[in-house]
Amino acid sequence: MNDRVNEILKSSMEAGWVLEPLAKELLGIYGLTTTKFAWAKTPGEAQAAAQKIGFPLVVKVVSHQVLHKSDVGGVVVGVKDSAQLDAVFFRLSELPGFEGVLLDEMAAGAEVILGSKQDPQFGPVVLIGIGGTSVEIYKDVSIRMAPLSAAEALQALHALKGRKLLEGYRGRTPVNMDHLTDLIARFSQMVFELADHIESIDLNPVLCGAEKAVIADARIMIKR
């Protein structure tokens, strides 16, 4: 574990979970591709970051008191210009424990969910499934012990009933399976290395396209 990862985990210990901008930074350290993002603590920082990332944007509240951002209206999708960004920043700043906003690029693609937890018998395990509402309705997931190779990640994807959504179902563009399986393998290695420090991870959605797969949302729960 490098010094920055250790710093992020230690700073998150009291809350029990990692703020999303720090979670995405941690994922990047392990070579996992996320959407372009920035943590802005003032309206001016938000405007400067927006110019670098580009509109439209997803804007989310950053607060140790808000774990489930959607439950309190803490996620705004499709922010289209500077004026709307100012208005969203002001509204989100009134939420409890406000520590700024996370600006995310808008991305699209087939949705995959990646997760991990500590199994009492098997240790760190990785969950792979088709994302969106289907994971809740059909429970279409594969569970594997960490770490996985890219080849083992591909086998787990092939075990999913909804795998055709990734292969170009009804004329859709197939996703880049090499990039997706590499991302899964890197994720599983991170899960294995941090097993003594992390209780669970939820990456949902991972947006998969013809060129790459990017993590759009990340939640990391810390072991107490």
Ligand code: ADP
The other form holds:
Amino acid sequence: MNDRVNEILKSSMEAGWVLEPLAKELLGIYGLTTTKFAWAKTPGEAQAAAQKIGFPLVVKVVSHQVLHKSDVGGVVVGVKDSAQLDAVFFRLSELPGFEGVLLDEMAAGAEVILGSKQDPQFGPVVLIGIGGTSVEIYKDVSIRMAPLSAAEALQALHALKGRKLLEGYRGRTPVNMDHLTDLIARFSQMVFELADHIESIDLNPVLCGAEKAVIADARIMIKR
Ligand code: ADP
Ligand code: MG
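Let me have the form predicted in complex with adenosine-5'-diphosphate next, following on from the form predicted on its own.
Entire complex below, previous chain first.
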């Protein structure tokens, strides 16, 4: 295992899960595409990072006490300038356990959910679903053993009822399936390699556009 991966997992052991900026860094090490992001601990750092990433931005709370960020108003989408960034930073800084904010590049596209868990029978498995509501309401999920190839990822996507949402349904641009299936294959490889250290992963959403698929949120639960 890469030293930095080891360091990130170790530093997350006590809390039991990996903060989003560290989770995205870890995914990047495994060749997975995430949104461009920065972790800023002061308003000054936030302003400097915003210049690099560019407005509009998504700003999110970073706190080990906040696992589900939007439940506590910890995600602000479409922050458009420096003044708004200052105001959002101040408001988020009042949330419990505040450790800074994550500035996130705004992404768009069809929402895919990728997950992993340890199955008692099959070991590390990957879960693939489309669109927030279709997964929750219709349990429209494909489950495959890790690792899987890009071709197997494509088959798993085709097995979903909601696949039309990726194929350019109702005049939308079709998503780049090569990029998405490559992302899923790399993800499954990571899940396989880290099976002894990670309990589960939730990448929700992965935003899939005509050019690429980017991971916009990541929750990694550590095995203790
Ligand atoms: P949580 O799941 O912890 O509540 P998320 O990071 O998933 O927080 O953010 C909540 C929602 O905000 C996402 O489901 C998505 O709709 C939107 N969002 C988050 N990050 C981005 C981004 N980089 N670009 C566009 N939309 C985003
Ligand atoms: Mg999320």
